[in-house]
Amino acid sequence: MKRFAVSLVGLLGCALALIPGMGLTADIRVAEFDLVEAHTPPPDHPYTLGMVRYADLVKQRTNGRVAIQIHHSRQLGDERQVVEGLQLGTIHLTVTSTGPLGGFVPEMNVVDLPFLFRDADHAYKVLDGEIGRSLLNKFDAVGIKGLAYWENGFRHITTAKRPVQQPGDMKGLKIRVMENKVHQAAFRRLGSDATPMAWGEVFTSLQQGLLDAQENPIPIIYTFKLNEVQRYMSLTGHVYSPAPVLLSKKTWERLPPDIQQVMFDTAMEVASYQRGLIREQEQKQIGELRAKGMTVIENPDRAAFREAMKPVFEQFQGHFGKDLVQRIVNTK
């Protein structure tokens, strides 16, 4: 949202700049567009580090016309609340998991099909190409502008009661999943009690034994210190988690074309940097989680997990469209 209100400091600075001999220059400026950004992970997570890089580059490339105020650690609410804020225009920008996005654009949850992507390079090829762009464009209809895909990495299972090596090890465990029908169906197929829950409630629920397990990428497991309430981590890599960067459409439409282009191009550019942070952090964080007492199962039977979740893949590929799913699978 464009803001015309100037801060007291800004007014004072402008006034002093007019007084001879004060030594201030004409470089004192207030941003023409002051944007509120919000996301859920903490300051050391690649979401935040990527957004800091993005904000700095946008400020430079717009000559200070755009300032992005970053709010991490759920300061402005959980992911669904933030995405709803984009629609209202009360929040201008976010980087989010796909968890709540199916409630806004159902087709977005196609990326949550278990074992859809062979590896990270396959995911990048799909999401940075025509398929990914067509999914982001669907957000226009619900008052949101899709800019680019950053990432959260591949998702893994953590448990408190027992290690997970085979799909059968999940039977009877109460596991927190995102508010996502595909994820819920996948874990119910394993015999788990798949419980959708907002992220802000998860640590306490694990701590109190209300949940036995959860699943997330390594940077989330590490930065939220889940090793304090979970004993085992199994590197199943069952789902890849992209992190769309989304802008309020109300805000987008108020931005002049040159700034729109900067916002778009810079989000695409920073994707490589942000993804690189994920890769750099993962191996280091696995070692640190081990050092903190967590048992890491590096080689669970991924083929068995793939086979066990295959009926869910087949069920939902019909929902999203077999042609779309096959285009993703066949991308080289």
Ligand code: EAX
The other form holds:
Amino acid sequence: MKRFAVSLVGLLGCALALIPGMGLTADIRVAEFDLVEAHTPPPDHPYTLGMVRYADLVKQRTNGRVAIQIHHSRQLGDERQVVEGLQLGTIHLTVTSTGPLGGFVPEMNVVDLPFLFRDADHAYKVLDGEIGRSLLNKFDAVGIKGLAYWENGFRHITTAKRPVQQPGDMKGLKIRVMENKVHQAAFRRLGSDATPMAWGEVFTSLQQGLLDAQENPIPIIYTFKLNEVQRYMSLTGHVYSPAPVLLSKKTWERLPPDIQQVMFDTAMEVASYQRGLIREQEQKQIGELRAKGMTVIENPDRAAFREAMKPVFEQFQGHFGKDLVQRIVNTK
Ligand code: EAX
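Right, the form predicted on its own is done, so what does the form predicted in complex with the ligand look like?
Okay, now the whole complex, with that chain kicking things off.
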């Protein structure tokens, strides 16, 4: 019976290998752990580039026992759906913005407080240290294993009709924000019509004029070609957006300890490569967006934005615990 089953698998493998485009011709061997990974940005974005490096290293270090199938460009849905997939075990791995994560672990949204992190190094210190780890550990209770923090980047505002220099320029603008209470509150504070929306609908809504504005890091703006539907980019850097790498707990529990260790250590290790790519892309894409016709406002009044969003900082500080927020602020 067993032999029969094995030969059936073999036959199926050969049959599939004959179908063009199935991609099995080169490597018929099936990995012991075949993991489905899914994320939002396209292949040239550092989420994908980081994941490709991660998949290669994990494959090497487990002698091919783990294969990660990468699905970029929302092939398996928007971020909230993908994280739900992790809980169900239908999707095994993701790298995601913190946008929808507050719906799973409310404390996670502490990182979304406007102007919380002074710069990227401050964010790395906090996230790679005890505070970041304890936030990731909270995902355990909702069926998810938090591996590491990669990066989306500092977020900036883009608009269609008018440049944004001062917080007052945001008044009345309909801006898409992530499905995230902190971001909504921050932009309402500026008098904007802050509309929470999954990423998948944003480009078309901007194109159709249903939205005036959105906010995201430069590599997202560039790789999604938002310059085609937004004229101005204002480098507000109002919030730092980390990108946690999350694994389904069901998957984690199936993996033997040595493979768990590889998955965990390698995710941490790839973080510095992936963050480096974000920095690199930010540098060169500002010029490229300009060349494509975008007007870049390099020095909006950041102090005024910080001041205008301060009440939100204070409002949510109570929510997340003043102590936690202070520990983050005081991290040197
Ligand atoms: O994760 O939804 C967003 O604005 C995110 O920054 C984007 O999808 C990348």
